[in-house]
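The chain below stands alone and is given in structure tokens; this is the form predicted on its own.
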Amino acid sequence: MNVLVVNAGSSSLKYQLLNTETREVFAKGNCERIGIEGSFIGHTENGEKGTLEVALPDHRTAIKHVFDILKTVDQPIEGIGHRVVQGGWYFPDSAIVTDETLAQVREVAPLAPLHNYAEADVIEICRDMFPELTNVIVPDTAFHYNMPEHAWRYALPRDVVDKYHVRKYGAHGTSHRFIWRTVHEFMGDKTHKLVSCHLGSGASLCAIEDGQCMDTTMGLTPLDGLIMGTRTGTIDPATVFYLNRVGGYSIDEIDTMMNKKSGMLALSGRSSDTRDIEEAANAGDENCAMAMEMFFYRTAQLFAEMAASMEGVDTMAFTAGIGENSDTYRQGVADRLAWMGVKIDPELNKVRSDDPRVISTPDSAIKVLVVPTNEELMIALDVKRLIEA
């Protein structure tokens, strides 16, 4: 089945047309700076890359340009899958778009206002333009929806929790689900308790026992958990009150600070990009060296927390931008987990490949893999599954 996968952000729109059986990607691209001066579309087809400088005042205009571009691709679109950041309390699984499910995406949007509103608009546009095609919602939170209550519930008054739907929702669920699927196919019955390590500018860990999410590091929002590119990760919540009362910062200013001005950017004082930080650390920058050490420490610390949620772990898998590409960061995390018996082979760790691969030594207590993620394929497979059902 040929599926168009759409991922709409606050000022961007990524797309990919692929086949679920052959996994061939016919075309892909990204509409950038939507609603901002200097907007453009980057498109790749048959290995050829091109850039179209075009005014993109809104997402409706962007998706219309995408469909115009895809007319040159000699492949029919048989279904459309939409990545939705926040499924809230409505989506334990992906769902076919109806008036009701689309309204639910908008209803839970206050939990992810920069994304859900744009995603809902694009879904609506696709329905209007191609009413004959089935659209499917694939929420990032769905995989975490059925984790045990002791993992998702917060120790807040129950009336507050129930009224405002406050709980751990997690994120990166589509990626973690793909990693479980791939690792299980690759390792077979040797994997039962996996910690999926999605390490990128946004980062989270997920404890997966026989395909079931048992816990994850992100919480009500993607701000919780690991130190990330510009996000604080877990921090004493009273920090917000202190900065408001004593520092005089508004709630909006603190929100911006913790989401866009913190994390590796703040620790290094240089960049949110771990490659820049590593280069500076190697040149003797002590702040960058500390930023890296804190990243290793927090990742290993929360890895142990994920293992505790399953009462054991037999496999860990690195994925996403840092997890797939940085042997230095993989080694740093593994060294912090040596007490758990984690050992990776330095030579295997340096290998670059687009395929899943084992990088641990034969005597490692935990099997360690690098698994390139493919959220677009996971979304497309959901579209195929739901349409055929």
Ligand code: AMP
Contents of the next structure:
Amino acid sequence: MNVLVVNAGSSSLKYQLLNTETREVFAKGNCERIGIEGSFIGHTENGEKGTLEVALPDHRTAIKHVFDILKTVDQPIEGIGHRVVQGGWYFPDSAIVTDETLAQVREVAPLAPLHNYAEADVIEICRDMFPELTNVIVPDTAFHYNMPEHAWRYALPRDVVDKYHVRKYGAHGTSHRFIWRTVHEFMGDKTHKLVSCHLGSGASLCAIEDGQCMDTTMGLTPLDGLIMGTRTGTIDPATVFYLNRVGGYSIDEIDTMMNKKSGMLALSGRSSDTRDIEEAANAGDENCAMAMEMFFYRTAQLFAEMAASMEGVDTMAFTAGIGENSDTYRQGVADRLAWMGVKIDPELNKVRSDDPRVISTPDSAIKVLVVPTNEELMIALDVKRLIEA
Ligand code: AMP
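Having seen the form predicted on its own, can you show the form predicted in complex with adenosine monophosphate (AMP)?
In what comes next, the whole complex appears, and the chain from above leads the way.
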């Protein structure tokens, strides 16, 4: 089945047209700087990249341009999958778009306002333009929906939790689900307790036992957990009150500080990109060396937390920008888990490949894998599953 996968960010809209059987990607691209001056669409087709400078005042305009561009691809679109960042308390699984499910995406949008409203607009346009096509909502939170209550519940007053639906929702669920599926295909019955390590500019770990999410490091929002490119990860929540009352920062300023100006960017004082940080650390920059040390420390610490949530772990899988590409970061995390019996083979760790691969030594207590993630394929497979059902 040919599926168009659409993923709206706050000022971007990524798209990919692919086939679920052959996994061939016919075309893909990104509409960038939506609502900002200098907007453009970067489009790749048949391996050739092109750029179209075009005014993109909003996501509705962007998706119309995408359909125009895709007319040149000689492939029918048979279904559309929409990545929805926040499914809130409504989506334990992906769901076909109806008036009701679309309204639910909007209802939970205050939990992810920059993303959900944009994707809801895009869904609406897709329905209007192609009423004969089935649209599917694929929430990034769905995989975490059924984690045990002791993992998702926050120790806040019950009336507040109930009224405002405050709980751990997690994120990167589509990626963690894909990683479980791939690891399970690859390892067969050897994997039961997996910690999926999605380490990109956003980063989260997920404890997965026999396909079921047992816990994850992101919380109500994707600010929680690991140290990320520009996000703090977990810090004492009272920091917010302190900065507000004593520092004089407004809540919005603290929101921006913690989401956009913190993390590896703040620690290194240079960049949010782990490549720049590694290069500077190697050249003697002490702040960058400390940023790396803290990234390894927190990742290893939360790995152990995920293992505790399953009372054990047999497999660890690295994925996303850092997890797939950086042998230094993988080694740094693994070294701090040597006490758990994690042992990486330095040579295997250096191998570069687009395929899943084992990088641990035969005597490692935990199998360590690198598994390239493919959220678009996972979304497309959900579209096919729901259409066929
Ligand atoms: P993602 O959000 O999954 O696209 O990951 C993006 C991040 O991956 C970038 O910001 C970099 O920090 C990191 N990254 C990509 N390639 C490498 C690499 N070769 N070495 C270290 N970090 C990398």
